[in-house]
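What follows is a single chain, given as structure tokens, in the form predicted on its own.
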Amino acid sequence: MTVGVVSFLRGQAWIWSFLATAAVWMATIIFTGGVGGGQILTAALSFAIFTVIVGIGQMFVITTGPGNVDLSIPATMALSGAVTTKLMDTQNELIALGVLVALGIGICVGVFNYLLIRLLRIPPIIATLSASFLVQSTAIAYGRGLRIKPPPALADFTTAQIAGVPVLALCGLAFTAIMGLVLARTMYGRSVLAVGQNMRAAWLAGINVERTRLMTYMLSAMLAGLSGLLLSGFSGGSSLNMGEEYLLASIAVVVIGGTSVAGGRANVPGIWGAALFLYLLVTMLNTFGASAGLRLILSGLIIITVITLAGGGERKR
């Protein structure tokens, strides 16, 4: 029965990353005798939302097959926040549009990174790179370093609570559930797998493979743009490097919460325990007292031990 257990489990590679996640998580309550438990699930689902916005967009794209990747996120993330906040104005009235300006610069980017790629023949990993340049540049120019504060009702929304569970998180969790009804039931999220198991094959069964790529790039940009607006009510105002921190974490959840990098094979659940797992694994070693050094070779471990566990259904098949 346990070997029947265990297979079940590296059969289920999303469940690797929720098993982690518990697992830091009772280190840590058990560390401080039960203290602060509830206060640091509040504040990771508080601070994972935003990895799991981008994390759904980077894990279309890498799904899409090896070598696709989006490296464009933190910049987009930059210029979204400067250009929402500085027109919105602080007024609760702008809001609406903000999302809309927010949604528009993602499109603008994802097709940027397209164009790159299907016209210059670029690698996804180098396009993406040189586009983030440009965009990071732009937000610069445009946001001269000026902090402008959020309005007051996007404030209160990314920051509002209910029993002690962001109101935010709520929504990531309608979205997500969404989402892993857009990959699983829709034509575009079919497409998208068949893309990423065999492009030629996909190409031959009738499927439109290079609109697929450019609305996968579009949808990453896009909600890496709605990810930095949310980000600016959150903090407070946004800044040229709110989405520094979102480069390798996009990329980091994808894989930790099971999408396969070959492509063909995504996970959408296991984004979000692996964004909850990042955050609390850095909380656990910052709560142990670890030296930053030591945290970072312990964090590097503890994921690559949760990333072979994962794949391990993966390399059976």
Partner chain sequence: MTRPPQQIVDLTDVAMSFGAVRALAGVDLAVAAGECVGLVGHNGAGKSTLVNVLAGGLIPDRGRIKVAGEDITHRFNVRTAHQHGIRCVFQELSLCPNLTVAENARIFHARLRGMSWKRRAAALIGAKLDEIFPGHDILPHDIIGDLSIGRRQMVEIARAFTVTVEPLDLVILDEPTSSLDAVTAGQLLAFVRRQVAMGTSVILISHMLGEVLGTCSRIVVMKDGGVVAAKPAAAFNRESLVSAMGTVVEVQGVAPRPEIAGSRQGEVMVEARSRRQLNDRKLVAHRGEVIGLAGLAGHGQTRMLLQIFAAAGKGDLFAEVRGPVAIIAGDRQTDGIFPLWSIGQNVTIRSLRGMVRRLLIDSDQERAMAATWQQKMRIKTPNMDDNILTLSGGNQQKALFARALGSDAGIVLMDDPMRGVDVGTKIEVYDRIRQEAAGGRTFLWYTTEIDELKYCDHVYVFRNGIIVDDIPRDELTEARVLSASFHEAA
Given for the second form:
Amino acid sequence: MTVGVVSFLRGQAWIWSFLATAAVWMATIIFTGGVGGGQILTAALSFAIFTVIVGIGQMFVITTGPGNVDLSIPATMALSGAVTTKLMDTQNELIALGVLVALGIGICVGVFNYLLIRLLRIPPIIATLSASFLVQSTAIAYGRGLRIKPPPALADFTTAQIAGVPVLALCGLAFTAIMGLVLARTMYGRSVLAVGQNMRAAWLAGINVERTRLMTYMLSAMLAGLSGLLLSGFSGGSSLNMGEEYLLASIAVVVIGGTSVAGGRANVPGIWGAALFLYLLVTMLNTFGASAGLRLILSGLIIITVITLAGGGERKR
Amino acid sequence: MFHGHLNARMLRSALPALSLAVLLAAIFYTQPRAMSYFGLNLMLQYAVPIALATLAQMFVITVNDLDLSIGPFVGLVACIGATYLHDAPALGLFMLAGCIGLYALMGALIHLRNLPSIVVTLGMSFVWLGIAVLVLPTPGGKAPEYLKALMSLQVPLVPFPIVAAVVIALVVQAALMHSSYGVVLRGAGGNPKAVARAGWSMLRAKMIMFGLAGVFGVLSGLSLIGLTTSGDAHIADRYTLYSIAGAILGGAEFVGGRVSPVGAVLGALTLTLAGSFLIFLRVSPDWQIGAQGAILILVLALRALISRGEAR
Amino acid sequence: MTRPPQQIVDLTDVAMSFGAVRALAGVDLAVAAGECVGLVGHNGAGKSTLVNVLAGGLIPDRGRIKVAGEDITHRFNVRTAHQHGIRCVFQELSLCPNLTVAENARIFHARLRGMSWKRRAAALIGAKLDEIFPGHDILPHDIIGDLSIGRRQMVEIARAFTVTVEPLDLVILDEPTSSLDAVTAGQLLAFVRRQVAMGTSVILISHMLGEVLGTCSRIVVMKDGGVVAAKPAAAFNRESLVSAMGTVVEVQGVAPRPEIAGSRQGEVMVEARSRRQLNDRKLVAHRGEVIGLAGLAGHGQTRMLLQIFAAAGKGDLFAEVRGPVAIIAGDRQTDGIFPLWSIGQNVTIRSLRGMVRRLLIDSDQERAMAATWQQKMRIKTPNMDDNILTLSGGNQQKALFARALGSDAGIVLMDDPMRGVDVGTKIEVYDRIRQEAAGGRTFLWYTTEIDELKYCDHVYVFRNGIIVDDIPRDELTEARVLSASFHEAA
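Mind sharing the form predicted together with the partner chain? What's above is the form predicted on its own.
Everything in the complex follows now, all chains and molecules, and the chain you saw is the first one.
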């Protein structure tokens, strides 16, 4: 009986992140006396979308099993932002090329990550960390700290709103739905879930384990690259440390969103709930006048609390 | 075949010392003036805090975990050191002891709930940073005089950082590799089931190792403000990466409790010197981190080659 | 039967079940001081479970455990077993690979601490190694991970016989010679005889019957979770021991499998050689055959199946495989099921590739396959969308059969798939295999149950990683399989 209830709640874990989001939002607007509730939501959607994009990539990586994590996301974002803004050089005609280059950078980083894991037989954490050193350095050397404005059309697109709803967030919603479909209904998605539950059983069930892992690291890096491009459009140019906060954020939204860190169980809607929650939490604390230090402490503690409650699960093998 | 194994292992354990020697030779070749008391002192200035942080990381790696919070933790210690420890030493010491206790509890939580250490320590990195910002909102503060005096100690003939590194390496080497309980702690990483079956508490082993990581994090932070003379919450953000890289350069394996304290210190020295070497080569500072990443990958590749040879 | 006055351990009516499987069905076993008891039996006879109970690793469901006359059933665990002088050398090595030989001795003995612990530990383990394996080349500061598997085994054995403060009364050796060469195995057995003469008791489990007959004073034969014979070693010889382990009924008379026309001929589907095989004996399977892989557990059968699986489609130096291959795991939990998935998803995963329409998996087709195979395999569940773990073990296994049989694989490998499966399920599955084979599928069936070999057209017996006998169907007898599985020489 209790097992049934627990497994039901686990299956619906994304509800919690949305409930928490709603609670935090309510607390904020009660404090402000009902003022600015709409703007807060608009802002939350505008900022959360970048966390969502990289979070989905991280979710696929984490879902491929214990130990899999991509720490090169921030560096990839920085590199993509630096390269594409310079390449597009504020010209609208070059945006398409910029997108291709952003994705291309992602493919390169993803393949590099995978090759390190495979050839050097090192844990993904170390591999993606080492790779991120190189990627970050390339970004620094290439960007030279110059802040080039994005093409106007890109800036417009990333900041456009329809009735208070950011266009980018709508696109993100569609993209999320597609990724949900990929996970549940494509051979690749099923392979990710199978590999994450049990790599050996997946191999014995005829799944190409190595190709699945390669594609997953590529996907994560491509999304990071894309997100770097969009973020530089949104914030009026790229900066070398713009990816920094997404290291923890990408992992946090995966964990808070109800994806299992033990692998094999992903939760797509939870990514949205968690990303909105993280943003609104900071907003709420700001509204309450909490200091930067307190905000950091609470963010950290919430992640630890969620992971403690969700449990690492019995370690398989 | 048996001897093939031995040779591969010796080669692998000699790798940290070899990489350091190669790097030193390259430095002296490109910049002969570096081969002096003053030159070495300057190049290795920050070797002590980095080596201590690397050892902290090594303790955690020994029990098959990874600590992504050591950098912010060192930053927090630096902040406490530059404020409370200077103004109210008793309170400062109490706070530092509390930090070490929290570290041990973090180990207990990871063990009891079987949590992935990356997520927990990543979360804690924010907690440390948050506390540090509360303690010292803007860079500043004053390091206690005795720390400054200690870190600028002039030792005859051999520069102080080298002396300190050797002493630290030998002390930890003796404790972890040669003491009877150190064996149990390393065994806890090598075959936890067997160690538990022999009647040892795995919880205690984990707490001790994380607690030791806390102790060395504190020492790292204090030695750091001894050099910088003031504190900053972000002063050691890079130390997480340095400590992992240093431990790996020093020959630590990620699972199975195979670590080497002397190697870790050598790895930290290598990492510190690599920075200076790149400056001598007139490599732009932009490529500093990249070069460190490249060195890391190179060493890992060499190791993979050696163990591939071993497997045959 | 006259029993020596002092019993080291005395088990009475010990019973133990794992789910539906009864591993021990009320076993009595007493070991007296200075006695060497040989424990033999075929796979699944209950030896390992009994040994684990004796070493404190498993708590039995029922029964009484007395150590040195004292009833300690309720506080018996590995630690108290050690304190009461009972040691066990497990088959899976319990050494820390990152530590040295001496350091592993220190882990074992809490007393080895203080200033000169390293010297004392080295002296302790070194002396014991010298005593048991004179002329060995293991140094106390060698790291375990660098040693060959045989040397690790030597260290593990020597460590079990070292004494600091706790007494040493009984040592259980579970297949101690499995990775030792003939010389070191001989040294060990000689040491065991000396040790026994000095009053320590030993329980020896070995598939080398010569070792058991030549070393033990008393032999206990187990079968189906119970003791079927317990007599002084002198009362046994090789033949009587083999026949005591087996059933009296010959397999031949009850053979239920109808002859297939063209058995042992037709298109060759699999041809594989063990990597360790020195002669040119190889495994051959023709289309529509059921090939049995027999022998004691862990003697290379699974490795052979995995080798064939890995070679599927492309082939390699040691195996040629024609056509797609599916494998049915025996260890469901680690090699088979996906615990987070529904029964249907577990069944269809092997066949999804063929259901992809415009990039997406066709849900209807997936559901249809699940429904078809629920019927064909008679998987007992109200809903194929329920989680796989809601099924009993036997039905989980049926789902794994459905996964393989529902796929496009012309060759199906079975890795002892009936482990822990109830009789009703087994009979249904045997039927299914027969039908599928008649339809042209080829089966390679590793089984630890001799009874199942009677469903096979041809049987290969494995020992120490190689094929030691191949038995055509009409020559198959239990005695021949057992005889090939157990090695004669000491």
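The term rigid core refers to the most C-alpha atoms you can superpose between the two forms while keeping them within 1.5 Å. Remember, it's a predicted structure, so these values are computed and weren't measured experimentally. Positions refer to the first chain, counted from 1.
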Legend entry - Rigid core superposition, S291 Cα moves 2 angstroms or more between the two forms: yes
